[in-house]
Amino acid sequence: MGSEPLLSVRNVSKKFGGVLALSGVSLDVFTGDIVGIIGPNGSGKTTLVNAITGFIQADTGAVHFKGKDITNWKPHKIAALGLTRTFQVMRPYFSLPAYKNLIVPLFSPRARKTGGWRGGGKMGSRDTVAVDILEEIGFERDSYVPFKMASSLPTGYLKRLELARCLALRPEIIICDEVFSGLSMSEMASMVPLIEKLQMEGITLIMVEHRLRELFRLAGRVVVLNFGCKIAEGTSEEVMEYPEVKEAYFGSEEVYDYV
């Protein structure tokens, strides 16, 4: 951990008509980082990401990334910095083939910029390149299913694809909303090495997240929202000893069943 942080978000607030979603929520995460964000449905989660990743913007409040002030910038702006995130509910491109998925982050500046494609200028070279990096975090080489149509994969397969979206930017960060929601047992099982996998290569990491049994194996420090306001911040189990912990989770499904 360094002595800077790589993403500061201070006193963060947002409202929508009359409902205040976040009210003064400051974070800081450090390289190397896998950060947890947790809290009740309506906590305030998505909307949060949404504001550091450019999606709305804050009402008050300042974001920085590398030191440099990203406040309310364009999501691609911020992903060009190396800010990048996946989506709770997945967004790919349904009517292209998994691989073809990667193409349009495999054009972009910083990918040429950080080598995240060394093609020489040859199509063929950024399809390997895109199915490269489908192997790298699941999809098996040899079958077909990096040539099906997005379309047509199964949830667990889409989650992934998130992921190779993103790591076809080269990013520093990657925030995650939602990686294990819609997952199998086993799926689960099997996303959790790969988010180690991902941190041991360099790459910082925020998981918002119900499924708080697989966060927690993960995650160095917790940051608890509730009603839009951060209530707590920790290790797993320091976090969960807060009372207004206990009482936003009180008789929810995730403490009892997933802790």
Second form
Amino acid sequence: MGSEPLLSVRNVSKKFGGVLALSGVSLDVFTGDIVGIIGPNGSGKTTLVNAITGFIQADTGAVHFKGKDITNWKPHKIAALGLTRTFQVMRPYFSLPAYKNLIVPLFSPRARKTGGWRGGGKMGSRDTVAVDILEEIGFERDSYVPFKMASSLPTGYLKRLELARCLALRPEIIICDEVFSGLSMSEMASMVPLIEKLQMEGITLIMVEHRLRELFRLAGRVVVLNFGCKIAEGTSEEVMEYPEVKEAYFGSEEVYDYV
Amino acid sequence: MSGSKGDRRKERIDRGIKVRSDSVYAISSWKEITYLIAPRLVLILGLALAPLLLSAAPYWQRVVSIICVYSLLAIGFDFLANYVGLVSLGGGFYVGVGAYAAALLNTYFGLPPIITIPMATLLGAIICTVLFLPCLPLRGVYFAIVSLMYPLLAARIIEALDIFGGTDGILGVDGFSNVWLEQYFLILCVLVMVFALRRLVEEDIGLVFRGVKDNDQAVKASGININEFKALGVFIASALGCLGGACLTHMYMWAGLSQFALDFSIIPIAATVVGGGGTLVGPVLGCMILVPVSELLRDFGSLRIAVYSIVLTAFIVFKSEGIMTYAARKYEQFERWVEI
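Which structure goes with the form predicted in complex with the partner chain, now that we have seen the form predicted alone?
Now the full complex is given, and it begins with the chain already shown.
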């Protein structure tokens, strides 16, 4: 390793009442990585994402991003630094057309400072930039999908819209909270190259995921959570060998395979 | 899916002229220009002619001014509720602060109305926004409850501490130099505010406001401080209320506790429901209906409230979309029955 991690999470714990949602989770993410976070339902994946991005306050522990201590910063400040996230439950701005949804991030201080997506110098009309981003992420401009109301878009496009919202900020890290869930097989198949493209563009990705097949194709390193603890970390093959992981996560699947 | 003969459904289709002219600025024919301008012209001419037509009845002329004051409040309420997502019952507070600010500036510093009104608007809006800052993280009904506290609290404080004239209020405020000036100034304010806000919500900054209403988490995740935008929204809405309050003071030549009355919080909401929320013009329309109705019912005393409630309930049950939304749909679309 040697080099400084882009994002480092140290011993983060969070209690909800008497439930220990996270207990002492640590995680390092380096520039250009795709890190997967997996675990059974209720294992603390989304809580970890919320704690990193400031949507909840961690009880103990520290989060450093680009060498800065961002522990318990406000969400908008963390996003302004270039650490963005998608939401598991997609709630776009339903009253607006898809491309108008991107005006909000493009209006943020960070986007205005960096001069729009890909730093196209002086940002022209935000509408143009928004449609360009949507086209990049798979909205067919010719079929007018970018101009449809967000409330009428299918799940696959809403997931892309979530990613596009992050991209509009020209982030350094995108934390994807279950981008594959709820997608059809073909939608998933087209999402994988999209994620690979983002990585090629130099964006570091953290993917919280239930779809292991797709995740293992993408992620170089996988972290397994169970009951709020990190029980394994390594490449996809390595974590599969952990007995705790098998028990917590794959046990049921293996049984299912034998049946 | 019964395919039996005679099954019909209603189909709504945009008029061709709307499809071509909606948000397209290069307009080709007089017909299309007229189509776009006609509704705006009706509103402008209607408001502009009202004082002239009513010049024989000074009582009803005053009602036009009161309609305008309520309209300013209602536009502010509609903007805050349907574009920023804050349901504010603090209308009475905005009016009261604006009214007292104008009265104090006028009586203590001897400034004429032409200076006190803009100053009271700005100063009052700043005061309201600063006082509302602690409540901005609240959402939905919680914000509504807390905002209802402000007018009640302000009136009690003035009463208990006997400041600003206590229960007597501030007397001897200058009036408008003539009644026409008062009316046309208010009408101009309402028209400018309606069109300005309708423009604002379509601009990029307006989309951020709407984003805050639809999904504040996503706005936070987009690197935007939502409290700044909520504060800006409250500033705009309270500026409208303070403007109304300042005008009211100079109309009545008096500022008093009744300007913190809950009427100023409640009637704008009723007007927004009747006129159509989210249209910004609708609330003005609602005020044009509700304020004269409540004047006509003045003779019935407290029965007025009953009639008022029935009208409101009927609207919520039968035409919850409001007059303006309904009218706009009829204007922009035609309906036809098709066989299925």
